[in-house]
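The chain below stands alone and is given as structure tokens, in the form predicted on its own.
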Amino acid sequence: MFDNYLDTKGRIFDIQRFSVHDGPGVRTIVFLKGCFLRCKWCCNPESQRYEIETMIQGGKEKIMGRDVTVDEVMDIIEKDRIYYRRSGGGVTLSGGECLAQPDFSVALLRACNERGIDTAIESTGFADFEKIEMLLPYLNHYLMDIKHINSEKHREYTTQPNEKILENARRIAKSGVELTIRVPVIPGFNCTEDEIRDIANFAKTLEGVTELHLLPYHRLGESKYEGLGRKYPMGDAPLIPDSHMQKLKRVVEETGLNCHIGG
């Protein structure tokens, strides 16, 4: 991989240009296939399985997933270099979970890093730390989800416990990479003041962490489940009122962290 790393292959399902989310400035988001978790609220169910799938959108079949090389992705990324420079933006790997394709993710981040392009990943942190450690030398920003402090409730809603995630958060914080904690706020799962306070208090213990982002639950991915022939796991769960999100924001700020609603 390291001799001809631009030829490293990975499987993606989308590349979104001109995004202003998932990191600073104007960004290109590369969405990778495959994830270790199965969060009930996942808005990208087409990302969960590594296999290439067919999804019905607007009555038409759409193939979700294609194999690409790092070099091919860099051709797209380079088109927007001027916007990165002007806005302080760059490239973010999302998914899915980029740690599910560590060789491709490392090679793509390395290519960006060597060309002076800012890098970020949006990640659950659920992987052996050795995989995370491979990425860190080429990474500027780690946007990490902390979904719940209670491991059993975390398992109930994501299929996996959280001990590895919390330990990796501690180790990432010590690495010197800029770490931002993000919390998807989900009805019935973690939307109480006590649950958000617990997450904020944990985030406060992480070396160098100053910001926590609250990401309100939405139903934008619901139609994708139907398109994949799958049942939407959240059923008819209600949206969270903005007034409640503001209360949760104040709870976070009481811990001394800066808090933003949205990514």
Second form
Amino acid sequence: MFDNYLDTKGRIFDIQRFSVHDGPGVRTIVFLKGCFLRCKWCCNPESQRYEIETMIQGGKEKIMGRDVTVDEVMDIIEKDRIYYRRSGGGVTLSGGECLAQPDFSVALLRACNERGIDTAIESTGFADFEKIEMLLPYLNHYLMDIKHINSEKHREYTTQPNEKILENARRIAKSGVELTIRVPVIPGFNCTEDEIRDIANFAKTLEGVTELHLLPYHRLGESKYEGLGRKYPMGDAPLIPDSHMQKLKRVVEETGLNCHIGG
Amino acid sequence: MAKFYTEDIRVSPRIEKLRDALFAKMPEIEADRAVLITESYKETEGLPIITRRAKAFKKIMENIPITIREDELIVGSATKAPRGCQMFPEFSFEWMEAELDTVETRMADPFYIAEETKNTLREVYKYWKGKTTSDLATAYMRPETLDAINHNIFTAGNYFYNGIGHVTVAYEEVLAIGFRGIIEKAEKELMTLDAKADNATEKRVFLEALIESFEAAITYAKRYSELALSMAEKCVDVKRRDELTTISKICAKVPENGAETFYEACQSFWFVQMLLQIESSGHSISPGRFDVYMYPYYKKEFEKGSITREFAQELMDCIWVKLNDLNKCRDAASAEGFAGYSLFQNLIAGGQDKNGEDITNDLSFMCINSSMHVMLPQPSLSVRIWSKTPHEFLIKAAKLTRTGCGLPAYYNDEVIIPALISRGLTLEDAREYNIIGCVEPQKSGKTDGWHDAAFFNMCRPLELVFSNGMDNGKQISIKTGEVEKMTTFEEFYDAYKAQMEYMISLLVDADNAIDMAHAKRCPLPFLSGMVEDCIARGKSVQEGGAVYNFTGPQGFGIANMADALYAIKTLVFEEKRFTLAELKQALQDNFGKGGATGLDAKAITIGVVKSLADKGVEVSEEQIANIYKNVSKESAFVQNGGRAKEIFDMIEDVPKFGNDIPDVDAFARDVAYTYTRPLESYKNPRGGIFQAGLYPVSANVPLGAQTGATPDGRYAYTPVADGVSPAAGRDVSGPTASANSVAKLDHFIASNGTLFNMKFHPSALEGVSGLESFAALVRGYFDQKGMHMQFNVVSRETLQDAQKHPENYRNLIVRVAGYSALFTTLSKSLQDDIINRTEQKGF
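I would like to compare: after the form predicted on its own, may I see the structure of the form predicted in complex with its partner chain?
Every chain and every other molecule in the complex is listed next, the one we just looked at coming first.
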């Protein structure tokens, strides 16, 4: 039977070309709408709700969110194929959370995979493993956040506990997909040496994981909260000084993992 | 062991001293050359022109003051003062005569001039009235051509008033056999001269002139040898005394004889490079493939152990500094177009040899080191990229780009080689191409390319469609019918093509008139000795002595015209949202910005400028723009911009070139043909053909100031699009989209060069991933058959301007945190943050 998976629909709010982070090489990032978590520091607040909403940007109203087919997205993805080839890049699904739209994500990753385009997802891992399992055959890199080892604190800052996330991390690592652990370093949440060490020690136990990325907190999303008529949950939390980031990097390296600051 | 030495090499403290000394004072105008050439011309009245040129060159070589500057290892200066310039009255002088009292205080590229020098020049100029190449060129031109020039359809200013330059000579031959070897070649030709041949007399006179010129150049080098020796004798510093003694020995040997050491090769190179710029005033005398022809001398010595990497690098750095010692005073208007005292001495590294093998070597990397060490505008460094370019070389080049100096420019062998072959070069010659001036490819030592022959503003013929060939009340072009009566897009587009073709025919007339004037009045015997096949043919480069002859005038404004015609097609003819009559009115109204009297305002502005000029007041482009602004404001209250503004908004919503939209891009490709195709059918007096270039230097700004509003939504008198780049602020879909669109133009047919400018903030190239993704961008654009790419890595000031005028910078990329973004989409506070960040980095 003819499989019309290219007609699968999903909801996205942006496609960003020539991104050089979130996976190797030059990448096209597809931002999906909707997320299970509500992280206080989230820099894409327009990604959190599945509903289409209006955001004021530069004095103008912008509609955030549109429904597209896999085929439509592929047309844009294909435009930069030559740059993926030259840089070892490809496509990254970001968000929001691509696991919140599993059918669309699977179809999109499958379309890329069948056309020889490298695939990555940037995901919280907060979903039933069956959903993750559906993606894995078409996935080259899993960029996964481990935000905190203490489940209660995790819930306090993201609205969800972390047990499922940690368990999924173990299973993803076993599956053989290339797994990279990323830690957003957030003031007041997980920026102490002990907290980072705990995360690194956990990451160390994951099969095949050799590298951990520390992503320093930034306030780039602040104006978006305003544009959505929401309050910025981080208040006036300070940025983390580079010297402290370097200290945390050494903490990670002491566990034997390679550490990289920034995506 | 790695194949290449890719590391930086320590910069000698000498370089900073040389650099500082060069820029310690404002550049100065010197009259010595003008005086000597005038004396000589007076003595040689009645002799053949080529003989007069040789005798004048000889007089200059024997008498022009010479100087060795402190700490120099490579010697030979055209002027006593650093960065000074000589004058060349044989090409034109009226502008200089008029500007003698203002040249020191003008905004763009001022020059100090002593009162005594002014008086000397005034005296000299008396001789030249009616005798210049410019005078003769004017006499050759059709009156319609002069009209088109006066009405700013195109400008042929470069060669109309100056020497041609724009050449790369056979440096490798001079290095190998010396000037003596060239003299011997000419002597041999003389001895075997066929007395029965129809050109025997012309050939003999030419060869004699050539020999006289090269003998004179040898004398000049010997003067340096003697000067160095006498300075050495007086020098108390032992180290410097040794240096001067070495310089003396080297100048006694080269360029008369072939070079043996790397040092000798460097000095020999420099004499050639500088003397060409004393013989004539042309700019873009381009060193070309320095890494290729210098490498054998370096390799031999390095392997033998008689030179260190450090000393070789120091010598190269010295040359890089010296390239900035040469200077040129242009008229005030041209100085704005070429601002920055630029001489466009293009030096290129990397690429393939005549057999199609990659030729990148250690010197290729050292060329990039030198540009990093001196951080000066000259030479215009270029790199050749093709499928077999070593990745580390591209990354090394990217590191230079990251410094924000705007260098190097990247060229694609895979497009340029076939493009040159299509113009008649052999495969071997095409593979050995280098770049002249801005972006113009050619084969060194064999070509008179006449690149940069004119700036043709593609927007002006569209204005002529709307005015039915009228401009400021005068019929300056053909009538293509009243625009209000056109009923199909094809009819309109045909009218545009007809206006283009007519104006191109006048452009050719202008270029060929100037071309002939140079052949008749300023043939160059010294240059001709280093361009094949002048000696065998017995005539100068200017008379058609070169193997390959081209004329390459450049068009610009493609993006504006592509967007304009696409908007007309869509809105007027397909969607019928407004009529051509309404559009014509909207253009006159400057889309409601300049008002109902948009064209009147232009006429008033021109009137004001003229009356100021009559009173002897100089008006800069910037001032003209201000006058226009004020005039427009004055009349603003009488107009109703309502409909014009509506039309503007509709145009804004039509897709634009530069966003990877197949329809629009295909259309742009076709629009470019309206310039590139008609040109191909014309011939020049040197036996060559015309070939189009698509690049603007910086003329898109001043010439844009002479162009009314265009149907792409561009306001009157604002800059037009630069090169093949999308119109400013129109490409809003990121760098890959922009590159993909530009690559969809036909770059092969624009064999005189295309220019694609991309703007980055240095932060976008941060880290290894920044460099790698940058390399991928260049590779990706080139895979799609783009020809040239350069990166304007922007400064703090630019970012501040972008905050004020975001509409002009919608394509500007900055690196934010771990990623890159379009600057204008960021919040004010974040923008401020990035601006402050650049300050810390010293940009």
